[in-house]
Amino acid sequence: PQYSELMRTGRAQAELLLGPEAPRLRGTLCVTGHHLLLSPGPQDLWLLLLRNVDSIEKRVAGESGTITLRCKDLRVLQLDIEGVEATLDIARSIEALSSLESVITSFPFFYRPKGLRLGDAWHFHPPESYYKRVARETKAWRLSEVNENFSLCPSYPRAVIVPRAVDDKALALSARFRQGGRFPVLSYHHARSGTVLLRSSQPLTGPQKRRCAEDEELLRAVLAGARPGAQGFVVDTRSAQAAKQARMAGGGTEAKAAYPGWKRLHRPLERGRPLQESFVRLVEACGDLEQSTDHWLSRLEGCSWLAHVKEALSTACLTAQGMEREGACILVHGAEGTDSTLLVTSLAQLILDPLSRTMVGFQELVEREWIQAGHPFQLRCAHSAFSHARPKHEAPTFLLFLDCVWQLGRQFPLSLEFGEALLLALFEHAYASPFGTFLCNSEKERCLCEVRSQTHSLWSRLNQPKEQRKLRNPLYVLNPLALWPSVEPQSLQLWQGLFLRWTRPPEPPEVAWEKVWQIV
């Protein structure tokens, strides 16, 4: 009902094109409140999510009228509507309803699916849990609870994993001195080299070279408690020229006169608006059924998608490196510590953990690494590659993670418990969901929004076993060791899977993959 005064057209006759080799389906065609409805019969119902549209066109020709829509999840879908009117009021109601920014009133808060409970699932990840692991693995860690209404740092969880030896009151004084208070903090536990690998965002030293004591207590004791002698590495996610810019506005990095033990090391990685028109690009040439093979190479190229998914898994490398073979603690952080930096902690640890390629260690990586560390999703996901607005905070930046994922899946087919069907998941929901799982832009707007007492969690769906039996990978075998994946421009691969998904129409992976169970 809140909706109502945005919907121009209750119903009208419609035939539905869903893909080039797809049937057509003709039935009526129905706008309500969160969703664009087609009956073709009694028993049939086609469902779209409005908050999955990307952009919409419409033409109008003599009688009827045409829209063409097309979703964040790269389906491009084409109605042939009855009457001009109802044409044009069914485009302004889905240009209007997809487009709404309030997160309160969007579907998730009213979806209630059978066999779901409210509540159901969103303990499944806690930051508490990872801390037992580490507490069953080294002393020199402990769970605080100094951000616990989040008024140290409002893109942190409540409760984060901190060196024993530092007083909360030292943390505190550290968070001021870093951007959005993103004070170092613990990703990860190497219990093989009694390592660390921390994340925070950048110190803000200034023009003026500024210091704080507490700040370098804290990178000291991360040393301390470390193996002996242990020495540590500042994986900085940006040119030497960008923090040079960065501290003359007030940012900066690590000096190593403050820091004794600790060395900088400068990976650039591509973010923002350069890594979305990426995206963009990319998206237009898999699109393109009409071109030669030089265009479609040439264009591959232009778009440099491959070579942003060569330089985030180089980056993991060299951080899994430091830790596995040299035995490194790694600080990794660039301006915010909310985008490549997360790429590069969660890469780093599935590299490094078998734990973290299991179904459960990999739905737990996701939580703690990009959900409760504060990745802004509904900034970044806000538009997919066909939007005709003007990027402003959008950034494919878990794409290219799940798409590194992938890459590391291909290389090591029996190491991840999990195959694409997990990977295509996620990248849906996290544009455009029923569920809560992907709401808002960090833990303190996910509580003012109370998402998990009225949403229902995405991993409770997946986690069900008929699911399951989709999204496991039936080759699976545990690898204790460490997946070193190459990085060489021929071992990577455009991920089909996705950007092709539904421009060729292979046999459905799904298919495939029910053999290789039955095989199995």
Given for the second form:
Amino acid sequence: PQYSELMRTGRAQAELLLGPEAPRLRGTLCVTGHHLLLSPGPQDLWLLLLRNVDSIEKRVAGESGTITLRCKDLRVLQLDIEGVEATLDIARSIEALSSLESVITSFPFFYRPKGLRLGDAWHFHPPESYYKRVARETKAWRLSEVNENFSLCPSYPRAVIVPRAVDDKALALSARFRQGGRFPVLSYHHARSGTVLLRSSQPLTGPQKRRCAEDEELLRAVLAGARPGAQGFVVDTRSAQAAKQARMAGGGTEAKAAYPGWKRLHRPLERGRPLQESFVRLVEACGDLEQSTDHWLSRLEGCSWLAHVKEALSTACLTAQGMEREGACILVHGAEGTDSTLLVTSLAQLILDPLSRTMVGFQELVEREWIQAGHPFQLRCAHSAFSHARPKHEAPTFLLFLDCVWQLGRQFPLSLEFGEALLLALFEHAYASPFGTFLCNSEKERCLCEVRSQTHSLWSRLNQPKEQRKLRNPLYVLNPLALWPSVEPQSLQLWQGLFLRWTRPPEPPEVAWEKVWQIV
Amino acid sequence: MEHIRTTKVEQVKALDRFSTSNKSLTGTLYLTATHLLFIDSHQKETWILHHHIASVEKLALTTSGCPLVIQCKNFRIVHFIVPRERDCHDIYNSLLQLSKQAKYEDLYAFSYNPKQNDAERLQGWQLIDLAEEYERMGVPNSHWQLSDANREYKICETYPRELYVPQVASKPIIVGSSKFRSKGRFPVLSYYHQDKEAAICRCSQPLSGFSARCLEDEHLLQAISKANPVNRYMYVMDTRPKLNAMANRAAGKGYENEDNYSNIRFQFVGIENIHVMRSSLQKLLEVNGTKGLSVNDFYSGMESSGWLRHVKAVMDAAIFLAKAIMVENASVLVHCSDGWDRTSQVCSLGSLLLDSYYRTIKGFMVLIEKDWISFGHKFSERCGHLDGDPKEISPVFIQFLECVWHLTEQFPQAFEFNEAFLLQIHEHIHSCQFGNFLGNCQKEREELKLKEKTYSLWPFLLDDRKKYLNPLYSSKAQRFTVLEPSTVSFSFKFWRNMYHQFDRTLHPRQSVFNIIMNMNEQNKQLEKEIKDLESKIKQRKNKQTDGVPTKELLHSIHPESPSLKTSLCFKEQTLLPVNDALRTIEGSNSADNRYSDYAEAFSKSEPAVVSLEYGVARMTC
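What about the form predicted in complex with its partner chain, after the form predicted on its own?
And the full complex, kicking off with our chain again.
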């Protein structure tokens, strides 16, 4: 009902331009509660999820108007509309409808595709199953339901895995000592070396350098449960100086004296607004077809996106190497522990764990290390690279992760079971999706909104047989080894399939891939 | 041999070029008459041809020995540490001598012996026949004739003997025109487009100065435009920047005055000269050789080198040329100053866009023979085969190869050959192992008696054809499918596999190419099996009608088919990418992978700043 108030006009005649050299579509344009529709003929329907609109620009001249829509998936569309009033009305409707913030009235709550049953796929990748497996394998770890009603940590899932030697009471105290209650939990168990990867948020040492016996005990128990003589490393994703400064605001970092056996490494990763700006500037440069090669190279340098890719990959390599070669346990955190922390822990797993490179394993990884681990998708992906709105909480951390995975795929083209298409799909759906998978900022919020019972899961769509063929890497062969990529600038490439997706070369690589499929 | 004083040095260290922790392999260095050979403790051999050495440098003595840095023309850079200074000095002096020969006769090609007899060698030289190529294009015909004017190299020393000119161009016109062109390089046919009846012609700049003109030259250009029955006007492309062309006027050279030539459309395309290109590549290599290079320095270095801008300029010119023929049906005359560098680039690349034949393995060889070798691109001077003027060295041909590589990236199915083919050709323009690229023009090559004394590269490449095939090539394309490459800025990328050919750590750890190649091969084999079996079944069936019982047929197929068995084994083997798995293992091996230096970072994590490997980084604790 509330949509009708926002809809200024029903329909208008319009012409749609999908790209610089794409054919024009002409037909009746129509704005509905969640979509922009254009029907060029009685049978055809072109449709855009309004949520996908990142920025809108209108121009009127004479008897007609032009609306340029820049989408979150980086597409740029142009609509030529008959009638000035109609143009303005449609523009206003799109503007209002695309920026609605309410989750429970969003499209996933209305989307009922054929062939999928509600609630079906929400059990595809329950992280509990992974945790249970680890608990079974190691004996030093247990599944704790201390966060059953999200009281300890609102951004953690209900079940987490913690050292067996630490009881729930101690966890509660450790949670109070960590920002947002994110006490150290297991992220990955590396069976071959008998070491573990943990993640948390920063300790709240503050200017007085407070300590917390239970938190210290927890990390001691981690080392005691690992291979005998194992060292611990805290990989702090902030610079030493930034970590120190955080003390003034009540945060901080683990003091060496308080955590015997643990050493700290600082590997500053870009986050927040600078990362968002890097993304915006890269996309801007990619949209300029007229620039000289020199200008392009200088913009590629200026936006620093590939420098961020390099930093993220090398920090993940460092972490993975610490586990595999040094047999060390590693705790990763930055400040909140919901962004660069997850970037590092998920990439390290991809490097070390052959299972996470399979189609199912990778979906599990995304579900466990991003969605369940409380990456605030709703805040981070509220706007993409085109929005004029001042960025508040937006940051393309997840996209950076996907880019790093893509780089791994380029360097190890036979070792990932999935292809570029899956990464592109995840990017699109993280920003705007008819599915509920990426809704909200945490498991707690998803429970409140009843996402699981009221929306469909993206995984169920992606795991349909007809989708699978598009997403698979035809050349995949299981590679049991760790993947050590080169992170030299000469080895990293711009992800053309994403950033230049809509300005493609004359012979798109898909054609060649079709041939690869034939050969295979 | 008189240059070699020390033939073997033990305990030599080879440093990893990009390692910041001075990691090294120890081994033995051997010096032979043709190669420098390093065998490391894993028995891995590194062969460096003396002719590939661009520079040898002896650095200041260190505690561990005397460092020797060798830069090669194929972009290999090796860094040895020789324990004793005297040995280092000997090797240094020997290499200086061996890498710079004064006479052609001392080059490797004259001693290279692949154990072939004279007939085989001669047959090799006959593999590429340019007369046949012009015939393929459809000349001579009613508009174009073979001229014998230069049969004795009397008109132009740097042109081939056989030249194609318009039917109406008489000898006096040719002679007159050649006197009005730099080095006598008058307008001749480079490529004839049969469908469009339009031609690509090439020449050098006119000696027009500020006002000179030449009626014969004007006649010749008119003859060229008239040889095109469809379009009356023709393009004259001056591939130089306008400023350079104008400066040449002061020296009595210059460019065509549109007023003096009827029906020409004159166009500058702005490709820089050999000196600009040389220093541009120099800058690029400097940047990429930096240890611990950051992403931002890499891109700003690429930008300031201007290399990709130059590559794009060549590509733009070729596209302009192809469009003039395809869209306007106009003939085009291309020149620069002498007409053997930029002109060769633009004519050959333009033809490659227009004619899919040049995108096959054999066709590409023909293209190089025609537009580069026969028309006198000065390979020996540009590649520095002999000890000569370093200012004549320039990566003009490399730029052409790079343009072709860019096309293969944009059109993965359009080329019969792969990147390895381009790299191999590049290897041999410098190797002086074969006769093809020795000398600066055909006349010189004949005087050197190359066809009697050396071997041609092409048959050797064809023997290895399998290595150079592009598995994605789709030959269904018609002869005249024109490539229309994108020239937006992001289509131009750094060619890592050329400039870091030997820096294995920078490469992808697994190769898609190898596996597809294997699978393709295996598919073919299996298809053959199927055919064999089918024909066997047919035979059996025929026999059966003669009275052989069915049971026997079924029984006999399996034991009787060892070929099927082997092919299945073959399948298993290739499905497991043996090489790639090995490479991955190699990549995870501490000796080979620079990540292992992380170990140091970990063990040394106490100090405040630890510098990490591959420049990533500094770590603070």
